[in-house]
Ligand code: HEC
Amino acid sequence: MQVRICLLLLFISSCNYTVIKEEMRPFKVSEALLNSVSFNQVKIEVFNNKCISCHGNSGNVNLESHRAAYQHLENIRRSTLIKKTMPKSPYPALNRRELEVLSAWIEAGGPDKPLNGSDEPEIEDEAIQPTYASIKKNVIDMKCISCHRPGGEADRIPLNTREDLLDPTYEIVVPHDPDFSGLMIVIEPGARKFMPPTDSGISPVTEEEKNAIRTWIENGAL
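Form predicted alone: give me this chain's structure on its own.
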C-alpha cells in the first residue's frame, strides 16, 4: 500500500512539475533566438506596435527603456503569455512572430543585449512621413484610436479614417492651415485639452511627429 501511495504522489508531483514547466515556457522558441534576442528587438517588433501607446513614459508600466521594462518582466510574462489579457482592444493580439520574440526575451531573463554577445541586428524605427498613411500608423493608431473609436471614451469624435479627420464639424484637420487645426492645437504643450491626456499613460506626440503632421496639413492633408 505504501508503495502505491508513493507512486501516486510521484505521479502527481510529476504532473505538477510539467504544468509549472509549461507555464514557465508557454511558447516554444529556438535556442538561436533565445541567445540572440535583445531589448531593442523586442521594443521594435513588439512593444512599439502593440504596447507603447498605453505603456509610454507617463504610464505606470513603462516599456520605452530596458531599465523600466525589466522591472515589470513578470507582469509582462503573465499578462501577455499566460493570461493573454494584453494587448487590450482595439489592438490585435500578438501574432506568432511577436510571441516568439517576446517569449525568447522573457525566458532569456529580459536581457538588454544578446546573451551570446553578438552584434544586434540593424532594426530601426520607421521614420514618420508627412502622409496620412504614416501619420495614421505612427500617431493616430498608436496614441489616439484607443479612445477615438466606437465604444471608446471619446467615440463622439471618431478618428478612424481620413474623412473623420477632415469632418468640418470639429475642424480636427483644416487643410493648408495647421494653426487652425484642432489636431495640432491639442498636441502642443499648454493646450486647454492636451492630448493624449497626461494621466492616460500614453506617450505625448514627439516633435518629429508634430512636424510630420504640420507638413501634411500644410500640403493639403491629402
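Rigid core (definition): largest C-alpha set, two forms, superposition within 1.5 Å. Positions refer to the first chain, counted from 1. On a predicted model such as this, the values are computed, not experimentally measured, just so you know. What changes on going to the form predicted in complex with heme C:
Put the two forms on the same core and the Cα of R77 is off by 2 Å or more between these two forms. The Cα shift for V186 between these two forms, taken after rigid core superposition, is smaller than 2 angstroms. Once both forms are overlaid on the rigid core, the distance between the two CA positions of G109 between these two forms is 2 angstroms or more.
Next, report the structure of the form predicted in complex with heme C; the form predicted alone has already been given.
No partner chains or extra molecules come along with it, only the chain itself.
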C-alpha cells in the first residue's frame, strides 16, 4: 500500500515536472543552435523585429547591446517564454523561429559570442538609407503599419505601398517638399497628431530615420 502511494506520488510529480520543463522550453532546441547562438543573432532575428522599437537605448530595459540586455536575462525569459507578456500589442507574438532562437540563447546563458567559439559571421545592422525600401523596412513596417493597414485602427490612411504614400488626397508624401509632407509633419515633436501615438508604446522616429526620410522626399521620393 505504502509503496503504491509512493509510486503514484512519484508519477504525479514527474508529470508535473515534465509540464513545467515543457513550458520553459516550448520545444526542443537543437544542440547545434545552443552552441552557435550569439547575442548578435538574437538581436537581428528577434529583438530588432519585435522589441527594439519599445526597448531601444532610451528605456529601462535596453536591448540594443549585449551588456545592457544581459542584465535583464531572467526577466526576458519570464516575459517572453513563461508569462508571454512580451512583445506587447500592437506587435504580434513571437513566431516559432523567433522563439527557438531566443530560447536557445537564454538556455545557453545569454552569451555574447557563440559557446563553441566559432567566428560568427559579422552581421552588421544595416543603417537606414534614403530609399523607399529602407524607409519602409525600418520605419513604416516597424512603427506605423500595425495601425495603418487594412483592418488596422487607422486604415482610413493606408501606408502599405509607395502609391499609398504618394496618393495626392492625403499629401502623406509630396515629392521634393518634405515640409508639406504629412509623413514628416506627424513625426516631429509637437505635431498636432504625433505619430506613432505616444500612448502606443512604440518609440518615436529617430533623428537618423527622419534625416533619411527627408533626403528621400527631397530627392523626389522615388
